[in-house]
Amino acid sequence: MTLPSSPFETVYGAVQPLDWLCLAPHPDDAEIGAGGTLIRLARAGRAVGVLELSRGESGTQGTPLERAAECVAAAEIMGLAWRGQLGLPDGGLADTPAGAQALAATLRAVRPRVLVVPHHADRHPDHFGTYSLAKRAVHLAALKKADVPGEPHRVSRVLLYQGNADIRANLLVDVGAVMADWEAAIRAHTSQFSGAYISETVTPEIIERRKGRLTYWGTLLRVRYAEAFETEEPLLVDPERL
């Protein structure tokens, strides 16, 4: 199967090599799960991107057009270098050969050094489906003989961000200095967070709920707020910096 050279749609910024890329099953997932870290990196001059795997077309609130506009507004607040949408089916994200080839082609196009993906411990099938799909796509993107457009690219590090379930985090990031922008980026998704209570995620209480989680992780670091990640591979640490 030969895919077009650009299986994704750019909704903000320009295609370019990225330092960090966050995969989001739906619009707003990146902001909720890793937004503070992405904002902090962008402020530090890193090229940061977000890729929505779906357009959120099956969500109870908001249309794909409305949600794309919200993604643009949030990207401006966060200082993203690029934001794109892959257009895979909302509610059907899974490890499929076609989906993995499309995602691998995108990884070859934007060439992230660090990839951030949803944790597999999650109640939402699209979230753990994205995790499995990403694992295959990372492998494909690096294979010289894979039937994927673009030059092979090897992601240096994959980090998992927290969704709707507890995780055993082994990497915490202090995000206290960027909380105002984090809140603004989430609130940019007006269709999801200004209407009726739909779920523990789609609710006007999203900021309050997620701040509680960030406060918990921050307590472990003796800071106000922290975002939690898990790495499945050991991290090399310079003992002189401990």
Contents of the next structure:
Protein chains: 6
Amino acid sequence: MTLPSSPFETVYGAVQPLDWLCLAPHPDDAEIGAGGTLIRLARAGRAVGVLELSRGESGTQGTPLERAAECVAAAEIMGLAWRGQLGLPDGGLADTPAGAQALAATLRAVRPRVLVVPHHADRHPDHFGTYSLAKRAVHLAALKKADVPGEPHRVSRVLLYQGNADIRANLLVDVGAVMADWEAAIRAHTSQFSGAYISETVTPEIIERRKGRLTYWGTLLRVRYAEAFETEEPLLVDPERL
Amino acid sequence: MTLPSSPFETVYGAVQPLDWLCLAPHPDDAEIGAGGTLIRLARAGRAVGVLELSRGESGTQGTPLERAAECVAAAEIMGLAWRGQLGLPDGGLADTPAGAQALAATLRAVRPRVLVVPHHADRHPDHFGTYSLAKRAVHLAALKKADVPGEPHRVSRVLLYQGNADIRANLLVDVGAVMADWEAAIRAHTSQFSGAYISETVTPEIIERRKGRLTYWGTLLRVRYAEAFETEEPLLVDPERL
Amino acid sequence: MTLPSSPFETVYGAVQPLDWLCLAPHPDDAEIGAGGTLIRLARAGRAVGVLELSRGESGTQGTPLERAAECVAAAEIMGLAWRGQLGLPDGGLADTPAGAQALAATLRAVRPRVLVVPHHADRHPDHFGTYSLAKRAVHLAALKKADVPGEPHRVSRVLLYQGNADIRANLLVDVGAVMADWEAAIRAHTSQFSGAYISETVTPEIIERRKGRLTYWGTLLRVRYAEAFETEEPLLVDPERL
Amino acid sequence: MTLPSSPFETVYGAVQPLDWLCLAPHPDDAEIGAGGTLIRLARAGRAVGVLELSRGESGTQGTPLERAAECVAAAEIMGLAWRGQLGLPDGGLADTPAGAQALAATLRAVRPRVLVVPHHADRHPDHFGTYSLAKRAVHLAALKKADVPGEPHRVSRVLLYQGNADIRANLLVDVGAVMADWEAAIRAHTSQFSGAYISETVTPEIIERRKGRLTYWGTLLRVRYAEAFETEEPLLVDPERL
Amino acid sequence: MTLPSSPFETVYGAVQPLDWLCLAPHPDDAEIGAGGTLIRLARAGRAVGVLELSRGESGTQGTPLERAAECVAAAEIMGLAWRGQLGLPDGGLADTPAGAQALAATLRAVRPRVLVVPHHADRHPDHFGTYSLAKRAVHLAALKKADVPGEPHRVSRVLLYQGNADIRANLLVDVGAVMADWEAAIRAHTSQFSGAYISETVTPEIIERRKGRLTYWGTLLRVRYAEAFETEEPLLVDPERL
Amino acid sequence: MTLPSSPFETVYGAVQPLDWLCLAPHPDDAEIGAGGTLIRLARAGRAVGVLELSRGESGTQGTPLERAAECVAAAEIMGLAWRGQLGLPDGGLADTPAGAQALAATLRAVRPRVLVVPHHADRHPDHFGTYSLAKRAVHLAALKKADVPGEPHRVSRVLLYQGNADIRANLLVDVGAVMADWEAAIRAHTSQFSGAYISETVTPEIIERRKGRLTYWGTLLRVRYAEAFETEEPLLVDPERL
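For comparison with the form predicted alone, produce the structure of the form predicted together with another copy of the chain.
What follows is the entire complex, opening with the chain shown before.
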């Protein structure tokens, strides 16, 4: 199988070594699931990226072109270093050999230390598909002999973010200080968040609903707004920082 | 051991056979954890009760007398049929023989079909203590030969409500139609919800926080506001109503 | 990819909007896993359907033709509104793009409100395969822009039924009133339930064994016979009906 | 605190070193939960015992004297080496210092290698109470310096048996060969199993119900009847025997 | 009930506000379960304390006096700021009102930010008892109106350490740099770790075994030696430090 | 699809009916995950086999030819009856129709009673892939009408062995008596265990690390070294042997 030399497109910024990379099955999933955390990291000077796996071409509203423009606008608000597009089929994301090679090549190109992926329990099959594909690609990216362009790269840590299902969060990030940008970044996806009822999950109250979620997690640890993550491995921590 | 003929006091309404009874470790726990559901039931004509196990005498603010008056005000807003007080020690709720006898006698007196109790995973020891005590008392109340005043009574169903910990909710109740009364009932506990910072969980934003929780659960099933419950046994359902 | 205008065959009844649809990897799986519940619903006047995903052509006994005839006989006993056949490969059921399109098209045609699918923990790979395929197809069926014939349709609720593994049931249905029909519907699959030892799970005692299972679940909630289901999301309930 | 030299009574057989001991909160719990396994062991020549923690004096039917006689009859059928009575309060079984000392002294007297106790998830508080008390007593029995009569003794293995709740069984025992004795041993508790409706769990169909449970577990591993157990620790096994 | 003005004794160091406090049911439990982490913290300049709840008077070897001396020696090696003794009964640790008041008073005196307690799944009843007692005492210590000497104090974070059971660790601490002190601190308990077979868990190979445990956890995250902890709540983290 | 008459190669020994077969995604996985148990079984006279699914051609070091020779050397040390190679793609192991047919044909040829497969929770995608493929192949191997060469064969029991993730072990095997051979069998894979740093998991301390893991599990049940397994179904046991 011949892969193109670059299996991904750059939508915003420049290809560069990233500290954090968030995988989004569709445009706006990263903002909704982990946007506050990504903004916090960017403000702290970290190189943060987002990779959309599909163009969202099966979504009810917005053309791929419109959605790419919205991705650029949101990237600016969030302060991303890079945003890319893998061009896999919306509705058909799964652990396939070609998808794994393309994602592994992208990981080798942008070399993230931390990878943030959708939680496998989500009811959307593309979220589970992205999770599975990521597991395979993380492995391939690190294998010297894998048939993947680029220098081998090992991701250090994988976090799962919440989609539409309850998760067993074991990590919370206080995002109270960046709520204005968080909301602006989501609203930048104007084809989706116009205030109209677009789908069962995208409704006029979508922002209020997502704030409610941040409030829920925050309440557990007595902060105003928090994003929730789950890790499948224990977390290596410095006790001095607990 | 001799128990007084009535181990409980009536705070509001009259002793009568109840459809639902909610056990509250302290005044206001029932409103916060299950208030919307209790209001929905009362509006539908069900006889709904609340039993406080302690007077909340260890709380930072509010005397037992003030809190009893607040309980009456909230009972009126919620439309309760009965509200009682067991007078066990705040901070010391646990599965003790005397407590179990007193609670069992109360269950025999008000004969609830459904019992709602705090979730055992809550970090507050009185919540776990109430859960354990309820399990023992439900058993004693049904035993003909138990040394408990009153006619034996069997509770049909036990639901757990959420306190301050994440739970694995398997039942949600849409409370969107009763939010105004829900908020009024909570605010009726004026010694607690004055808008001042009283404790780590009772802060000026407490209402907003609790609404955020209802939003979180609602979002999972696409309603505006939902209260969450967990059952330890499977639920016997009519499939026609699913 | 070109799909035939109708990716499924009708085996019994007529294509129509259904209240409940049960997905069966092979003929007889629906009867064994959820038959009592389907009969109860049909008796209550609901439009109930069953879709076999394969013809059971890899089974030890019974030709596809014989098994289709048995499906008709069982459908009559159960009072089904419709029974269909998807014709996917027995032994090879999995989440594939073509399978998902075919199943999504069928969901759009018969438009079930509730979908009942095999539990993912079953040891039979076709049961897990059906579960995964259903998750993808439910999503595609609801997407306006999906390349699937028919009008978009959203399934409201997904229940998992038990195969050959222990499950964490959270819903039980009392099927005591329909046990005679339940047994008749299973015995209608005469090629499978002839009283001979056909496979490890299909033995002369199969009916007694399956009754034992219904008894087990019933015992937990003190009814004679119950079928068990698991849901992955919490259940939105009317508290008045609990 | 002074304990009587023997904190237990012998109901049947003689005090002797036992291979297996089953703890029963009330007379008949051992038969119902683990009877088939105990019979199998006795037939294989093992010294098997049962210790009732209470006399079942709070049960609806049967005096303590009648129930002790039934225990003797059942012990004969099962082939027990010893059956004892601890005389703790029915309805009040819990982890108390005096109870733990009495049970530890009994464990030192009959020195079981394997201890079988009720599962902690059971809805009956005495079942959870017996589980907790056993955990404490197992520890005390092994401590040289504990204030407990008798020589220190260490139980090697603890198994949990099923009461009235679903459990996550990890061990099954085929009891098909001893079903006649199993039923006879249960029926020996004539005050409880007279065929009358005595309580919600003891009904005319109780034997059929309990057989249904054995069938359920058997079906999972393709034997006719099996009893289910859960262990909290992994099981050390000889791979040659798997 | 009248409590002595100081319900605890100081064994080593001086009463002072602590950053971390580890609760040990018996002398040496803190070293074995969390010693490496405590040493790391002390070396980083944190005020670290250990509180023994019992004197270990039921242990097979070592008098309370000898064990207190060993506690002093180990405290010096670990660099503790304070080590105390609560004097509750070995073998009888449980959530009792008097124990909770004594422990709450101690928490108010030494005011730890982080509290480390035994995991509830341990087979030793004193470990579960310490866990339960700690939950109650943490609550009482924070209640202004609680009948507990001292100024109210709120613990910020509770971690569970491993005893003799497998746990679902979600936090690991790299202790490779302090292994020599870790071993020395354990060996300081000479009455227990003399190289003789003292009990089933204290054997000549105890150090090798405990190192094996640290290796196991380390292997999961590719460090040499790690201690494992579990938290019941999600962890609030700074993403910049992940 | 036409399969070659023999989809596998024999690397060592002769094709024969096996008692146990261990599936290894890559050469050396069987030794590391289950080597001690396999050696114990071989010493007890059982016919034990290992099947590598891939040649490990994507590994950093060692050619397929070198690794096959190492497999032979390790097979001799372990006393295997047979070792085979399936030749599926390293890095791409998954549940595919062709892979399932090839594995099913191999199972029919060597007819194992017990099958040992990698745990699905492992972070390596080939481990999950092998687990999934095995589930499908076990089913196909038993189906009379499956398009698979050879006589139908049913595997009696499936065990999962540990890779690089924590598992919920429910079975432990004492391997203390075979540790020398266990280490020799691992070291026979000289291209991997040369003492050099080859990958994150294969480091100079790999043997010490793996011994640490055996020690960890052993400590739970008080043996020196134990291998851990998990089963998805309960285990049918003879109580006499517990």
